[in-house]
Amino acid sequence: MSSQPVSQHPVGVFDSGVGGLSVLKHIHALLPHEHLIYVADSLNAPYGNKSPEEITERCLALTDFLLAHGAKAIVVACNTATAAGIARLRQEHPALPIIGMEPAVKPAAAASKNGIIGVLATTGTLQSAQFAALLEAYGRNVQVVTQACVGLVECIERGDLDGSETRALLQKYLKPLLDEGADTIVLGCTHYPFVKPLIQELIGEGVTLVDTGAAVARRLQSQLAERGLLNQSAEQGKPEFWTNSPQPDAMEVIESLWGEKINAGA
């Protein structure tokens, strides 16, 4: 790739597993000419029960892998990894555009009619300083009910989006939010949009679901534009997918969630 202009280099995207594909879809839709490299660190999923130090080490290793493959920008498509590792990544790579995630507390607070919002997230995200800062900044005038969703990421990693175990977990985790009267629920993990249809079925039509994938895609677009890094080529961008999952059907799960035939990394 060294002979190509940097603008034609790929955007690197990583997550603890397959969840970041929900963000990748928004990026691909908004920036169809960008080449994308996606890495699912499924061998180490979920990140939510790991220490910040462990997660930061994974962030550094995955970023190094993507940079070795020519990435011109990095998207940390994981709320837990953003909270634990993005400050260190930016410190190590000050000239590199690095875009992260954060639970959509601000838009949820704005969307709520009764002032009660629920947040579904991993334990790591809910315990992070980043999340505490979000609550301090945007949660003062609303009641925020949080729920750690232990085990849900693992179900989605298996491609189980509406099976009995996934359904039972979601019923258990949604109940405290609904009991408190939440009319807006934040999907605070990039895996969770893949079970959005099931969540909507369980909560009914009167509750709004909010995630941040589209906002991240817009942020990436503005960062690339500011630096003159948007790919101006007329050709369609090619997403490439990598995973270290030990599951024999890992690529089939990725293909199913992506929704079309994929190009797997060698």
Ligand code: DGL
The other form holds:
Amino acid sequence: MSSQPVSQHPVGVFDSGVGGLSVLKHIHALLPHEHLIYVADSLNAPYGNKSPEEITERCLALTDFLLAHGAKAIVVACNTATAAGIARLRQEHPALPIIGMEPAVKPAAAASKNGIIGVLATTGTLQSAQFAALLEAYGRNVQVVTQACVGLVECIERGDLDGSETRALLQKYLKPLLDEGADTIVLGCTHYPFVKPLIQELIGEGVTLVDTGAAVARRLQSQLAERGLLNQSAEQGKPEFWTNSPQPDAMEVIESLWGEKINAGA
Ligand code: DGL
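Mind giving me the form predicted in complex with the ligand, seeing as the form predicted on its own was just shown?
Everything in the complex follows now, all chains and molecules, and the chain you saw is the first one.
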């Protein structure tokens, strides 16, 4: 890897588990020539109920792993990890492009017609200072109903996208948002886009769902372009997938969420 120009090095992407694959799909679609290394830290999922210090340690360790594999940029494909750890990551690696994410409160506030938006996210994200700042900046002129979705990440990690447990949890978590009349709902955790069809079925077509996967891919593109790091090769990028999950079928779950045959890292 080191003999190649840096622009041909991979982009490293991580999440607490399989959720960041929803972001990786946008990255792969927008930047098909980039090599991508994805790490699912599923052994440590969910991050949503861990302390910011524990999550920051995971962010540092996963970034070291990706850098050891030649990563030229890092995408923190996790709202919870961004809130807890991105400041420290940037402090440790000042020259490295590091792209994070936050719940799409700004676009949701702009899209809402009745001024009532819902935000589904982890407890960690909703309790973070970053989320408070986001509400302060973009949530002032709308009513924001927040809901932590405890237990939902675990269902998605198992690959359960529409089973009875996932369905029951979502019914419970969507109810307060619908009762308040939210017409726009933010999927503020990267796992949730995988249950978007079920959410849409439960809330009906009149409510709009927003997430930030596409915006993160565009941000990565502009950061790489600014630094002359876009891979100009005509070759198709090869995504590579790593997981530390103890679940025997973890790679099958990743493959089914990714939607095609995958290269497992070794
Ligand atoms: N996918 C994550 C996020 O975007 C974290 C889920 C979790 O591990 O709790 O917030």
